[in-house]
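Shown next as structure tokens: one chain only, the form predicted on its own.
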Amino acid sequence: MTLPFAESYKIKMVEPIYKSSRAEREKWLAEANYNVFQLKAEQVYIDLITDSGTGAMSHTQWAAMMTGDESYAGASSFYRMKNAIEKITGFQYVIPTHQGRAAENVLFSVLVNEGDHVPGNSHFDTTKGHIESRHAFAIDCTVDEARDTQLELPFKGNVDVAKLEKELSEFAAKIPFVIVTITNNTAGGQPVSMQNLREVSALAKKYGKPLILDSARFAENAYFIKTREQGYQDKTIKEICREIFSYADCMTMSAKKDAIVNMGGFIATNRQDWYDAAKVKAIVYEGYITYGGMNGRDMDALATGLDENTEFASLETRIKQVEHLAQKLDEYGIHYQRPAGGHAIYIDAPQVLTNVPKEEFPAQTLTVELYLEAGVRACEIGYLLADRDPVTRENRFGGLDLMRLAIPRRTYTNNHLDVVAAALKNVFDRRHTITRGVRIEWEAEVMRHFTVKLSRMKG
């Protein structure tokens, strides 16, 4: 008989988690103003709010931390990290930062000016926030197919080349660069094909515009290219990664994802002019250019994690676990962004809570209901995260309204995910009784979902 799939690791250390009561969760969530970001970690049973910095490092990463060089300038840890990044990406200039949004802040401080247009594929919250906080415009050029969550296509994270060319032709003077996020988080963790990257790169060059890759989950994107795109089945993940980055001028990365570290990020490029300008901002915002807000031990863990997680077995184990949760939801008839993405399952909230109007934020309401049901913390990737239009100040209801179940790497077992699926089924079974959602009592101007205060609508 065919052997079942099993993880490519064994568990060496465990951490207890607390099972709370419904009454406790009701109290805690009210105190948190129905914003799960404001909950304390010990109030959460299974935490799927993010896969960023929440993965379990390997024994070799822990060992590498013991070699960390904490010198302020010129630490050997930096050069080991730099060499690992250059080997995988081909970029020779590296600026470390404490996380991905810091890399965006440093780079965009150099490149983005008021009134600029920055086209890309569904900019994620920090990317959009760094653009709009500079009074520029994030222009979404994602393929229209990404809006249909039940459509099965292998690369729903792709850039619509026709949309991009229209933007480039109309606003060329205002466009500092094109940015592509791999995988496309806002569209449901969907990958971008190599063919699409090739076409976007050629189009950007046609108009004399650089291409930046938001690369938090580039290794997972490479896995999907290998398993879904013709001509790449026999390529290694590292070979695919080198081709991916050959089409770009620069990358930013939150290493808390595909490098499986608790903290860290970087900018990498072959453009010396960008490097020279960005390193000045890095010193102002992050620290000296050979540590950039990171400890030496964390840079060594990052270097090791990049090498390990650009191997097929590691990625297959991770993505198979995401697929396991998807299969459970298929059994229960719960709609999510199909096909299952690389790091999370994104529930199509308006398809679940059909009686909750968009003005009352169905995905956030579903996030609240899931936590109350079983202490599972998810994350809204929808109307709240979209913020208000910077010009009209109206809520942006034009995109998808998703609840993301982000699965930390090597942290939970499939039994935990079975609990998540069962809890979601319980909410789904009583969905017709949920007729009201939440309303905003207070919000920040940018990236409001992190600190927003909400109340539950009654009726």
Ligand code: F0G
Given for the second form:
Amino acid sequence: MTLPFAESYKIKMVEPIYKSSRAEREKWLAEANYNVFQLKAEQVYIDLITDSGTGAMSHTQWAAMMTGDESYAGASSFYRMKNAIEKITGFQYVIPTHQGRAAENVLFSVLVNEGDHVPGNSHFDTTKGHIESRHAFAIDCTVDEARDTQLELPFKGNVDVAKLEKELSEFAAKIPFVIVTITNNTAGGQPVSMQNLREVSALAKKYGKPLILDSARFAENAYFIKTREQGYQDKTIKEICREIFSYADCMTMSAKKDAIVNMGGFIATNRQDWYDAAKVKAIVYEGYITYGGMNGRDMDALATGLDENTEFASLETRIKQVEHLAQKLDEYGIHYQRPAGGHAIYIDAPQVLTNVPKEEFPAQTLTVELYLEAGVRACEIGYLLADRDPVTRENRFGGLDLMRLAIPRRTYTNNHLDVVAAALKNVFDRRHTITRGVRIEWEAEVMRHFTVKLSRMKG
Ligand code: F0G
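Since the structure above is the form predicted on its own, I would like to see how the form predicted together with this ligand looks, so please show that one next.
Entire complex below, previous chain first.
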């Protein structure tokens, strides 16, 4: 008999979690204004709000923390981290930052000016935020196929090269760089193919524009290239990573994802002019250039995590767990962005809560229902997160309205995910009775989903 698949690790430390009652959850969620970001973590049973900073570090990462050098300037931890990054990406200039959005802030302070256009594939909300707050425009050139959740394609995170070329030819003078997010979080954790990266890089070069990779989940993207793209089956993840970064001029990284640390990020590049300009901003915003908002011990954990998580076995364990949840949802007939993403499953909320009008935020409503059902915390990646159009101030209802179940790395077992799937099935089974959603009572100007206050519509 063929042996079943099992995790590439065993567990040596655990953390209890609390299973609450429905009455408790009703009270807590009302106090949180129906915004799950406002819940206390202890009020959550299974927390799938994000895979960012919520992974379980390995024993070698914990051991590496003990070797942390906390010197203000020139810490050896920084050089270990820099060497690990250079080995994997080929970029020699590294600026540490406290997390991914800080890397965006530092780099964009140098590169993005008012009125600029920054084309890419579904910019993540902080990336979009850092562009729009500089009165520039984030231009989404993702392939149209990404908008059809039921289409089963291997690289739905790709950039539409024709859309990008149109943008480049019309607005060349206003474009400081092209940014590609790997994997494409907003479109459902969908990967970008090597071929697409190659084409985008060539196109950017043709117009004299640099290419930046938002690399939060580049290792998961490399896993998909190895398992889905012709010609890469026999290459190691590390070889694939080197090729990915060879097409780019620079990367920003939220290390809280694929480097499996609780906090940290960086900018890496081979462009000395960008490095020289960005390091001045880094000192102002983050800290001296050999720590940039990170502890020495955290840089050591990052270096080790980056090395470990660019190995096939680690990524295979991870992606197969995401697929496990997807298989359960297939059994129950619940629609999600197909195929399963690298770090999460994205439920197509309007296809589940068919009676909730878009003005009442179906994905947020589903997030509320799932929490009340079982204490499972998901996250809306939909109309709330899309914010309002900066010019018209209208809600942006044009994109997908998804509820994301993000799976922390090495944190939960498949049993937990079975609970999540069953809870979702229970909501799905009574979907016809859910006819009203939520209403905004208060919202911030940008990135409103974190702090928005909602009420439940009655009727
Ligand atoms: N880029 C991408 C693609 C991301 O997914 C994130 C964060 C960032 C940049 C910003 O990094 O959080 O370290 O400042 N994504 C998290 C998420 C928050 O839940 O998807 P950060």
